[in-house]
Amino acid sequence: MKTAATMIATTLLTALPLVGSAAQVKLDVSLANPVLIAGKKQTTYLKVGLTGFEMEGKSKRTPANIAIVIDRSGSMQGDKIKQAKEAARVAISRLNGNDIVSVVAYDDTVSVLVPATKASDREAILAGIDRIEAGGSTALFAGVSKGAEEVRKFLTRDRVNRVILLSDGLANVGPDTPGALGELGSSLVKEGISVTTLGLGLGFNEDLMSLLAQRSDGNHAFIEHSKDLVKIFNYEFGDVLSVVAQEVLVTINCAEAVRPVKVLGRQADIAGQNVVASINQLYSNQEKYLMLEVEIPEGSVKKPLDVANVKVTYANMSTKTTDTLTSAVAVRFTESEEQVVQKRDKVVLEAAVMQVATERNIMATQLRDEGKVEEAQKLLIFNAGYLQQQAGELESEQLDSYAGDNRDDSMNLDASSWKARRKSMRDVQYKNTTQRSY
């Protein structure tokens, strides 16, 4: 373990030193309570924040390798398919000759309308999009699998490899459970392919779609109205075209006396004192973080306690190197409750409160699914009060806004409102736990 005097992050490059200042991801390791009461065991939160560096310019961005997979089942007829095709056209216009794109459409069968090709071949790509017509059932699993197959044709670690899935219905041909689609997402991310899922209207399975995205570290969005498709596609392509780091691996080694309790939001492996988590991609000027609850042993005012060493490795898409960042964090002890409050890190606490409140919101969703409407309502009202109190103490607009969301959720649990409300809640839960930008 490093000593408390060495809490400043250091950066190591596996490649030879670069001339000038190389673009680097920013690593910030912080404790919600860097000062704690002496003489008793207690818990706090450790946040590992990673912020993508600013790209030098659009010409220097990482090339994209994208498969657009569009549901053409019967429920997509009319304005939905029209808006989907327009959104795809607008998205294609943002690509350049270095990008690869394919277009896949599915109902009960799957068709590759545009095999993986350079985006400079715009006429052929747009012609393929124009051929999409709605009709049939929903072979969602097969559609995603075929999109991934097209991405594999040009799969390299120097590209952003992504499947973008748009669907408005339930998977009813082939594998159709959240577990099966989650397993597909888990297998794809191991290849370096993420899946973004865009659920349109009220007919899709939000658990299936969000789990597929989560397991592959893609985005997920609930789009209630087809008129918003162009906007959402633009958001998604904005993310794809601003990736600055991939294959991010975070390793936290807790000190011998410190117990890692659980990671909030993200999937992670905890084995003894070590916590390991992966993040597929980081975007320019956007932060993603890992929030770890830790149990701190009794301490003395006479001696700081080393809490953890943190190591982060990632593929730098600008320098084409594998970079390593390291940092360490320690806690001090005091006999003054006032000093504990004065020294708290409001930014870390705000993030921790959001994760705790989101977990409760997820629990309320599960209660409502079980028919326990009153229990779900009570939990949401309690959660809103908790968020409101923390918003005041931490001066947080974000927490205040989420308090309002929970109050609204509590008033929309009846049968007539639940279908739309549940999709909205799952959408927000996903964004909160994965720090998505839209």
Partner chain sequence: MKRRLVFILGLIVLLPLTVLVGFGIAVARQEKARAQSRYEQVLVGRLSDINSGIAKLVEVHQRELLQILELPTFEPDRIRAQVRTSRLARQLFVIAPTGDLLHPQKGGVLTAEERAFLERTESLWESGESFWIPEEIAATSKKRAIKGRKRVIRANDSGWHTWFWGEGLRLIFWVRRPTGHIVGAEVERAAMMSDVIAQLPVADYTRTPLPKGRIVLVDAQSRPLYQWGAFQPAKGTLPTVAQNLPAPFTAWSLHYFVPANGIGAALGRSAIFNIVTGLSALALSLIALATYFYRESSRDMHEASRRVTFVNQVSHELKTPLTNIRMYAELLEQRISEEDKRCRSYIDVLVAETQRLSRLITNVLTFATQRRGNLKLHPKTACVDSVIANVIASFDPALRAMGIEVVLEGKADRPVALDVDALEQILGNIISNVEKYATQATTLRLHREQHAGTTVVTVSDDGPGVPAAQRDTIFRPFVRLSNKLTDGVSGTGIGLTISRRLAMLHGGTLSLVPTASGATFKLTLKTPEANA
Contents of the next structure:
Amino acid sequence: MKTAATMIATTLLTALPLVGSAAQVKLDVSLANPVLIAGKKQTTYLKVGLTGFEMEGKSKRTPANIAIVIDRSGSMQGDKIKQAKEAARVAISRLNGNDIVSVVAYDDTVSVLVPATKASDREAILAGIDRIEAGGSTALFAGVSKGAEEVRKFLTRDRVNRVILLSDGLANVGPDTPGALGELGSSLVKEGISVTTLGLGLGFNEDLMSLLAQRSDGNHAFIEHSKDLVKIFNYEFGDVLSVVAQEVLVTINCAEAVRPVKVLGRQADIAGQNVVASINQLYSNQEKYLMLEVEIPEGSVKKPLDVANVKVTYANMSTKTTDTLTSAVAVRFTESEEQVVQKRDKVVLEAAVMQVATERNIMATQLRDEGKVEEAQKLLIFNAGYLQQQAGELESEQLDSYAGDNRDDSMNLDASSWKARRKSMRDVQYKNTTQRSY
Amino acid sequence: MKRRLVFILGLIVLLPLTVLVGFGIAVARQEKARAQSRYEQVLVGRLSDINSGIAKLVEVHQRELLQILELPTFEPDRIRAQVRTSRLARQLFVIAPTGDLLHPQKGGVLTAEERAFLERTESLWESGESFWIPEEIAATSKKRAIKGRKRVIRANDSGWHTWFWGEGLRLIFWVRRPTGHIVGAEVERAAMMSDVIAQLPVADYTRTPLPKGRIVLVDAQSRPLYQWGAFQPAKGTLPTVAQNLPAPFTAWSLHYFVPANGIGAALGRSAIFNIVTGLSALALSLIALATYFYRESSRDMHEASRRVTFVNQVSHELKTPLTNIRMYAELLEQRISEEDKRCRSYIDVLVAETQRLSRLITNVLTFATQRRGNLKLHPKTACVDSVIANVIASFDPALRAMGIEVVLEGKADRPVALDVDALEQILGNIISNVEKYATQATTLRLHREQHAGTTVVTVSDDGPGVPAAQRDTIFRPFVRLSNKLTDGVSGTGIGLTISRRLAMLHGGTLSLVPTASGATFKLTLKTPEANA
Amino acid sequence: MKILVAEDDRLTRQGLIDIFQDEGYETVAAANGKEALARFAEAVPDVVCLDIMMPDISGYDVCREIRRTHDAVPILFISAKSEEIDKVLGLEMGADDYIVKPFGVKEVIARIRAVTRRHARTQKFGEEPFTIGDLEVLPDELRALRDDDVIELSVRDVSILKLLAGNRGKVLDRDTIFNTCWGLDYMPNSRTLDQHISQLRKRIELDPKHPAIITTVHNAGYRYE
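Would you generate the structure of this protein in the form predicted together with the partner chain, following the form predicted on its own above?
The next block holds the full complex; its first chain is the one shown before.
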């Protein structure tokens, strides 16, 4: 943040003005190019970064309200269900008496094995998990609905409300399209419930699972081998247990001449000069960001241009207040190309490049889905080259690594490896767009 | 005999049983149908309970939606903010009293979601049919509506509207403001569905009054959306009962599946059990009764047949001493001098009596044989006249003693196929009757005719004859003429029966010919001429 | 002529033997099936009279056994049951005739003569017919003919007539006739002979009171003139 971006972090202390700044989300609004060439319409990226504060001691963390929804359809038989149960057991051992947990299992019907209960009632919960046996079809929508219903029983704003879905299959009873599950996610997130979807093995519908997670602002991860299940579950719980802010609403009000083009990666509403996006949860010491592509009108060297005002409201889990942060960002113009390059914000650029490259990766996935294998391959190779070049310029290991990923992707488009590759691509896409921590 | 009895007894058991089983089945069917309908009522009742739960949920949703639609202003940003926090609303819209869409405004500054909404709902706006106007009003005021765009306005009117787009049913809930503005929400279908599902019981829901069953919530295409209950119906099974969901989910319905055997089992079991038990008891008692009768009568039959067998054996045993008496009497007769008349007459009595005894025995045995159905003839070449001569000869002493003259008329001397023993027996029986009953007779006339394979022998006496009333009965077994004449005369009463039977076996008849006086028996036998 | 009488009832057996001896047959008696077979083997009779119901071996089996070696010897069955006749005939055991109990002497004689006649005919004993008075005696037929009349004769009758005819004009004393026609071992009884002659006369003489064929020589015997 050595750039000259103006940052005004005003805390409107609506409830408790005495709370220290340590318990505030850090808002960082910056442009990829704070200095642009004068006299020319250009586009650049505006990044709204939000970093969760550190919770004060473990006991003070936000209590969780979690529904673990486990697919117990026939395909889960054997090691998968065993690992799933183990993962659930391990995860539950991390909860304490303030947390609420429920366990739902579904095949073609849904069973609430452990209705929402305090996590201290460990024996009943573990007994419920033990009762899970695999067999039958996959009523995924119903399973999530029932999980959400359990969460709803103790749905309060000062808890992290989450459904963790673990499935290895396709939804085949009830609504079974990504769209329908996406809608469910959209509606749940408005209630403050996120759904994390953990896809196990190669059988699940990653579009459906990732869309459900994305719309509800939960996590999505692809777990190829059931032995990794416990680890991933643990990560997810780590996230859940480190939530510091929720219901984060980011409003970007662009200046009159500035046109908001699009938000990369995330869902956002752009209406005129206004861009509104929500981020359900912020985790302690983790940054989540919104990347907006903006079109800057012609400017003159002498006159800096205000680009946008940013307002963020969120529920502070530490203070139990709704806090508001505001910030604004402006751009300066120069005649010198050199200066533009010199002044550019490499961190923001890196993130922007990441998002652009991810969008390309998504497009490549779509091409491959349409059977356009060669086009997909070309695009991936191009993407890899683009990343490679940017990595060099920006000295970014992250970009370099993603270049390698894209190159690998391009070599795994054949039918035999596509199924698994697609899932890992979706996984990475998801990680990139939502800044998943694991 | 025995088989017939078994058949009749079987009939006695089976006939009423069949009728009753038929009746029972009918009753059971009726009972089952009644039980089924009662059962279905119970099922329908359960579905109704579920539906009323869903209806309540819809009410809650409506209230929630009404709250959402209470927008203080129609500012786009305000509306957008409302959408962001309303889980039930995917999009909101406002229609001006003029019928124009105020928000989201076509061509206005819109978010991507709003543009998508316009795309989804395009058909609603294009069709010109305003769903917020009740149909009947729409129909009557169509003209006026076109002219003056005046509408019957009712404040706080609200309603649901459904249409299909993309993945299926979509819902709109709208409310009319007093200002005439229509404020509506495109309902987040998945949220409502999720709520409905969340409200429905889980798989192992145990408070169902019925042991096994499966309730499935299906969409318009009968695809299952949600299901519960421990029963797994086979694919393609039709639901036992079904019910549509309340508005606005009328396209969906609840299907209740129960195992086929569970229907009768739940309610009809006791009735069917009663019927089956009753029928079984009846069948058992009928069978017991039939068995009792069968035992009794077969014991009787057994007893009778044992008696017959006994008589048979005794009769056979009698034959040997009888042979000896007769043989030795005859041998004695040969040795006695012609002069010793008295001695000779005694021997004649001995011989005649052995012959009579032998006839009796033969009749008894023939009767027994006939009863067993084994009576057979053994025709061989013989001459009727010589048989008659033999018979007459054997009766000669007795008839002479009674002063009866034997007159032979006609002739039957051709060699024919004849059962000599049968003919002897028949004639013996007839003549012995004369000997027994016609004590005052003076003449015994035997007329013989033979032609074309038939022999007719008419035996007539000038005795008292057979009373008219008994002419029909004398050929029946064990019938004896029970008048004074028979007093003190022994006999088994089977002689004529046997004789007639033998005549019939011989292809002929034996009958009593009605005559003015005396008794005349006409014997006809089929006697094919013996070749060569 | 020799006849085997197999009958388990002693009295019947004895009566039959008497009848047959009167007829002029030599007799062999057997009280059961086994004995019947033994006697048959020893004596080889010309005729067999066989009771069906015998305690050890039935008449059927005896018949069957005899038929194995001698298919020509005539067999007359005695039965108490008329049903058994079926078997006798049906089994085609080669029985020649049967009589059913209770039977009379005349019936027995008639049957045995018929059987013997048939047997004699087939065996062709070769006894030539001869005449005595106005009778033509046919020994093989056990018959005598007078014009169209047929007179039934017993074996003994034939032998008596043959003796007389062969000694025409001679007085034959009772011992001679006995020895010739009855056999030496027959206990002589004057009344037996006289009665037999008397019976025979009844059949062959036109006037039995004044016999023309067999005349009585007082205190000497009989003579054919």
